[in-house]
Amino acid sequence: MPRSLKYALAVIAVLALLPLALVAKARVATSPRPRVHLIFDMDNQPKFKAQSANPLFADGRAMRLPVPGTVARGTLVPQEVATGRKGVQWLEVIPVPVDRQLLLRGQERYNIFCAPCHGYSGYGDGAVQRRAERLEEGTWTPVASFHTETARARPVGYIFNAITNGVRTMPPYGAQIPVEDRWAIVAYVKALQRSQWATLADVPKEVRPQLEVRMREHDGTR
């Protein structure tokens, strides 16, 4: 066999290994560029990226609105959690656990979003309240407090609707707060007016004989 003709062959035997040991080193390095399709399938297609340009709509946006009545994924509730009633009544029990992680839950939400008006015990006596009462500009709807007899009757299912639609010139807050924070708010909404109106009755009793000296204490009876 000629010499040029054996070293044609080794050529040919070496490139033909060649692929084979592209893909082996494409299986296991990393690379920014995309891998190489033969047949595209629906692995690599055309699209508009988010905040991109796209002359096919009226406003030039690529990104649109969500279809009306979208939920989003994982935030599926039932009707009565994401409403506060049950038909056309309002709930009377808060409908998710109320436990002492809720309750805490609740005061932190309640400090941010609803003291500035309410005040942190909720006389309506928040800074907001106090500033409005201090200008005297005589357009200013004084801020309702929670330990009314009427405050404290209504349903657990209003005050939900209320931090979720507002009520009278109260803003809504339905998109600044989730349907979780709401209710952890509304109750603790109603451990404020609990702890207002609380009675020995409400004390465990093995902290009844404990709080009565402190009273006895506070009144100067003893």
Second form
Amino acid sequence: MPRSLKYALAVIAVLALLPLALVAKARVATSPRPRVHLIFDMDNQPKFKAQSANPLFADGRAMRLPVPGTVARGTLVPQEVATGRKGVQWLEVIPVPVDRQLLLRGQERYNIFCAPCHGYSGYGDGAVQRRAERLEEGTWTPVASFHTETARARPVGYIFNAITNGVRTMPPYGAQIPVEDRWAIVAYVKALQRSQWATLADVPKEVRPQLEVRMREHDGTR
Ligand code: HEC
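After the form predicted alone, can we look at the form predicted in complex with heme C?
Below is the whole assembly, all chains and molecules, this chain first.
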């Protein structure tokens, strides 16, 4: 092979590495300039960002108000039902009729949306929590149990609001769970709480003697 060809091949081989080197650099380096953008598609287009000015309108605002007379879609619910509070006070009583159907719906929705973290019984021991414990990353805020004194004392409106807007590190679920279902879940959380602190008085009279026997047996085995 002629020497000049060898040199040419060597140069080409080195040059071929250049794009790779540039890509590798681009992946780690930062630059104040916008990145090279060969095909624009619709990535850049004229628009007004939220809260910016728009000279097209007389009031100069880019964000427009709904046209007067606009009607909301869906069901309109009273403010207390939608927020879980009356003025600044949390509601103490669930503002929709609570029946077996609502509780069953609440159980179903709870098991879907809350149990992964809070656990099926509400002790804050769902699969997500158990996995976080195993990872031991040290950055995880433990999931709250619903059976502490504090949690039991929470008004229903507080729980409703926790679902709607999140609470401390817990994310909000208002966008995924409709208002009616949120109250169903609140009712179920209350039922869970009651189930873990039940007394003999919560049981129908006719089955109490039977239960008392069982409780004594249980005490005997402890
Ligand atoms: C992704 C995990 C996760 C899911 C899903 C989740 N939670 Fe939570 N929840 C948490 C964590 C974590 C906390 C504690 C937050 C903190 O203390 O910073 C918490 C706290 C709460 C509290 C506050 C307790 C208190 O007394 O302050 C309530 C009420 C609550 N959750 C209800 C619910 C309900 C109802 C659902 C289902 C709609 C739900 N959560 C779904 C993680 C979750």
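Heads up, when I say rigid core I mean the largest set of C-alphas that superpose within 1.5 Å between the two forms. Remember, it's a predicted structure, so these values are computed and weren't measured experimentally. Residue numbers count along the first chain shown, from 1.
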property: Post core alignment: Y173 C-alpha displaced by 2 Å or more between the two forms; result: no
